[in-house]
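Only one chain comes next, encoded as structure tokens, the form predicted on its own.
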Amino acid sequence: MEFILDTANLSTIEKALDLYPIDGVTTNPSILAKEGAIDVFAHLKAIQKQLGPDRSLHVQTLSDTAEGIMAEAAVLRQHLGSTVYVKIPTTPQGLKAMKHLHAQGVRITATAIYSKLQAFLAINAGADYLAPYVNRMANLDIDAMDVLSSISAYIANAQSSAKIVAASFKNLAQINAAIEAGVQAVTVDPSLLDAIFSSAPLAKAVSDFTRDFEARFGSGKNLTNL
């Protein structure tokens, strides 16, 4: 199971990498725009440096033609190397680009997936990751978990190496349901990760352990200073 951060903020990434077992970072044009008037490629290189060689970076293209997407993919690889995953919206032109880029050995994340058939076509076009939009599907009255389960079954039946990186979450319940539906990865806003550990019962449990131990062995005592 991979946990991938959905952000381009350097300080947020630094904090999350320090705390959590993070497997990568995914960005999109809207996320990058939130960082202000940045040098985009310098910023992406900084993220890549934070991640190191063993975590993935996914960066989205903007062109709406296959030729434009392929040109952007070439520039991304020129700046970020061959390990970058090129995020491509799963449109007809996007699928065309995926086929050509896959043949060239480019790593591909198929994004903006709202339907089973989109995902099936992206798998056949050579996508390495598939990014279905969970909450956005729910808002359209689409059964997102049924979509995820069907994609997972298709991957298994096709003996494909593609992975589902479920995206667009509103709450923790959606993340849990996506994992139970068989996805291999989730891309999550860091604030949702933080929310997991902000519950009052968790804080009370930890506080109670400390209180009980100190009541027996002395204030400020722990296993290092008994």
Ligand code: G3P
Given for the second form:
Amino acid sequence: MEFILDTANLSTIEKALDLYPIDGVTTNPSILAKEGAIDVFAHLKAIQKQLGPDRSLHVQTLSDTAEGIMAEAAVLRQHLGSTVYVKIPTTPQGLKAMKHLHAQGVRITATAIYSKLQAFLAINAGADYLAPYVNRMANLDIDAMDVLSSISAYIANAQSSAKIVAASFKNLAQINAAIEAGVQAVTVDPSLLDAIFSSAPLAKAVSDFTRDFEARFGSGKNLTNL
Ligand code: G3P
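Given the form predicted on its own above, what does the protein look like in the form predicted in complex with the ligand?
Every chain and every other molecule in the complex is listed next, the one we just looked at coming first.
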């Protein structure tokens, strides 16, 4: 399982990388726009520096033609190098671009997936990651977990190396269900990761241990200063 951050906020990324075992960052145009009037490529380079060489960065194109998407992919790779994943909406023109870019060895994340067949076509077009939108599907009364399970079975049957990076989560139950449906990765707003640890019983368990130990061995005592 890969845990990926769905944000472009530098301080949020820094904090999450410090705390959690994180495998990468995904962005989309709306997420980048939230950061204000940034120099987009300088900002993406800063994220890339935070991530280091072993974590993935996924950046989305905006053009609605295959030619435009391929031109954006070329510029993106000029700025960020060949390790960047070019995130492409899974439209007919997007699939055309994926086929050509895959043939050139470009890393691809197929995004905006709301249906099984979008994902199946993206796999055949050479996508490395597939990003189904879990909460947005749920909002449309689409059974997102059925979609994830079918994509997972398709990958297994095709013996494909493509990975599902489930996206668009609004609660922890959706993340758990996606993982149980067999995805290889989830991309999550870091505030949802923080929410995992927000339960009062967890905080109480930790503070009770400290209280009991200090009552016996002295205030401020721990394994370093007995
Ligand atoms: O990366 C894009 C995807 O996560 C969309 O999420 O929260 O806008 O539905 P959301």
